[in-house]
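The form predicted on its own is given below as one chain in structure tokens.
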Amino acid sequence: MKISVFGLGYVGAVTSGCLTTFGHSVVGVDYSQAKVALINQGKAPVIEKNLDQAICDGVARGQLRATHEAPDAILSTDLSLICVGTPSRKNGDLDTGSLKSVCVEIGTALRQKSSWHSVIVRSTVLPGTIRNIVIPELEKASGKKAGIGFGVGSNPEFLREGNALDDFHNPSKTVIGAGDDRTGNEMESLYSSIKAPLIRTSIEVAEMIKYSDNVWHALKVAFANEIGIICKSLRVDSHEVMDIFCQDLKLNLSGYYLKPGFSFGGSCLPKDVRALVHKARSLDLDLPLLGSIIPSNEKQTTRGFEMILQLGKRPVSILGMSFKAGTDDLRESPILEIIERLIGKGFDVRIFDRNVNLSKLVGANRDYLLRMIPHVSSLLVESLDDALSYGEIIVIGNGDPEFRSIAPRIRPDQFVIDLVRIQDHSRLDGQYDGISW
């Protein structure tokens, strides 16, 4: 393919040395001349291992060139992969700036050509950008219209720093965005060399997973960091306890605990999280991340309660009441503390969940039911059909499997809240909401 890659930084000297390794032909364009020169005397611009030898190797064999002039590059290539650097803002907002020019720059090119081009971004950018930002300069600065007259997509780069060609050629995913089928057949072609997983979303998708990778990366080192100031203040080897913590690949290191969906209950993990705050606490120790998960948890239990407020005081039905499905273990519940607000503002509220027998319970269980909601024994309904006709809102509030049948069964004056997507409900159309989606 003939490929120009805009921005010769770290990402773009990378990517253009790269991509030649695959028979490509490259032109690299920056506005700097001596990044310019460097490529076209065959050496990198950046420091990175084995990129001197991938861009020499690429100069000599005629498939790669660099220039200052985008209508050069624009006119001589089908395919541009825009890769500027889109540095904060002192308020942490991104910096724009070079990308609008980057793509005024390729829409006053494509003027000039009658043939299709697609245009995709590979600087890191938040979701939306592509739609709001670059779609329309290019419109404006070409007269023509995406998916018409050129293609658009988002194709984010998961390179580490002195790792970058490895990672290059042996990534753990692609991710490719389109906003049109072309334009991704082309960038599925693109990269059909590589054997890694292809995965093919949409554009707001693919901008916004190379943040998650990112976050996650930054949250992992901040966790491991307090858990190992932790270790140090009680004398305990913090590099062993990470190490055997490391060895739990079913639900540390998984994506098991990694879906979206309501907060956490039970009878361990809010515990166990306020309980090693707390000693943090006692040994004058400063951990904001771990503080902050109990706050954060609470948050998205308020997030469901007030999705249930905004839809006026309607009777609502509850499906499920312990922290999790095939369980009775109350203790904790999220959905608990969401019925007693409720109850709290003067809502009628029945509850069914098959698990749930008040005959049965006992123990913690039942002093922790009796505790939260005394007349729970007035709120709750024999059968999942008994809830579902008697509540105008209807309140998915764990997994249980028997929930997911009850699309078909919903009534026009019905609308659900689904705490835990327990099914793809779209079909209920304009009566139907998730809490993170």
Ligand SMILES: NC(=O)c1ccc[n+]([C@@H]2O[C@H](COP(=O)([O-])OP(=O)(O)OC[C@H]3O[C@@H](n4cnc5c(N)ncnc54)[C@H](O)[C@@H]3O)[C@@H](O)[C@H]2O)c1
Second form
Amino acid sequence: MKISVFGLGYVGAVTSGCLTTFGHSVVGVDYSQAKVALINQGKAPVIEKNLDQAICDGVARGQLRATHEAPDAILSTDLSLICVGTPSRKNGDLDTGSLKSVCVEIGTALRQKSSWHSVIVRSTVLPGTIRNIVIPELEKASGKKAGIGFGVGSNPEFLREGNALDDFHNPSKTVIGAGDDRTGNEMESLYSSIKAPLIRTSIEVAEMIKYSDNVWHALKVAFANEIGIICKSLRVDSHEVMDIFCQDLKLNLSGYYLKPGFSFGGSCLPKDVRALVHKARSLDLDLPLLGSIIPSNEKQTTRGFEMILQLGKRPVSILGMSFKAGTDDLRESPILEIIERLIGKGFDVRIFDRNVNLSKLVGANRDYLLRMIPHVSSLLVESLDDALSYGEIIVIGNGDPEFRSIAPRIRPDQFVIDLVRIQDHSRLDGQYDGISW
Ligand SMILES: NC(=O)c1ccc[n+]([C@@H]2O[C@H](COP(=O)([O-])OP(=O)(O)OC[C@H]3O[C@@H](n4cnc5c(N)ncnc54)[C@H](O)[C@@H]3O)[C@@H](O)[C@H]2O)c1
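Swap state to the form predicted in complex with the ligand from the form predicted on its own:
Time for the whole complex; same chain goes first.
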């Protein structure tokens, strides 16, 4: 393929050098004369292991050259990758100045081109940037319509500096967000030599993935560091702790606990987070990340409550009272907190939970429930049908499989608040709201 790469910094230079090794022809574009000259001399414009060789080989084979003229690059290639910088502004916002100006340059050059051209954003940009900035700027400058005169896509870069070439050839994944099929297919061909999972999705999801990935990586570092600080104070070997932690691929390093949904609860997580944070405080340790977990969780419970509140004082049926499906453990169940607050506000509430039978509850579990909602027995209904026919607001409180397919049974006068994410919610358009989706 014939590709132009706009921005010859770390990402652009690595991308340019590596794409030539797949047999593609690359024209690099940068307004830095020095970077353009270095590439044309077969030298890497940034320090990165093995990049000099890749660029030297690409130039020697006649597959790589650089220019500062956008029209030259656009007219001699079929697809452009935007790799310009998107640094932070003072207030933390993304500075899209370079992105806008590169779009104007590409768009202006596209005016001179009658054939199809795809423009792919590889720079890290916030969700909505391509739809709200890249496409309008390209359309204005080119006089063409995205998806008709040219294609647009998102293809975030996941390389790590210092390991960039290896990461380019062996990425954890390739994510392709395309505005149209033709652009998506072209992006697939671009990476056809790479053996890594290739994921096709929407432009906005592709933009967001990069942020969820990087924030997750940052969170992992901060988490490990704070665990290390506590360990050090307690004279426990933090590396041995985290080595064992990392061996758990079922619950720790896995997809478990990583789906947006309702607050955590139950007899362990809240208690144990509180105990560790209290221990840290008693040791005079300032651990902002661990200290923010309980407030973040409480905020999610409040969000759920406010979603119901804003629908007005209508009868509410709660499906699921325990903190997760398949248990009758009600201790620190966040849905109980919501029920208590609703009752306090004068809402008429009914509850259905197949696993909770008041006559069978004993000990701390029963005490907890009766302390939270003393007259709970008068609120419990016997069947899902009873619950569905009672409330005008239906709240799905836990992931019991029975609740996941209620959509066809919802009446036109009812509204569903979903704290779990039921399977068929799209059919409830206008009568449905999910807590984090
Ligand atoms: N560096 C990384 O490890 C890494 C990894 C993944 C994603 N990213 C993202 O990729 C993007 C690029 O990062 P980088 O580190 O390569 O940036 P960089 O600052 O090293 O390089 C950006 C280059 O773009 C050039 N440029 C700016 N405006 C231009 C224009 N109008 N036309 C042509 N060239 C122009 C600059 O001269 C510069 O050479 C950023 O959005 C970054 O967040 C970076």
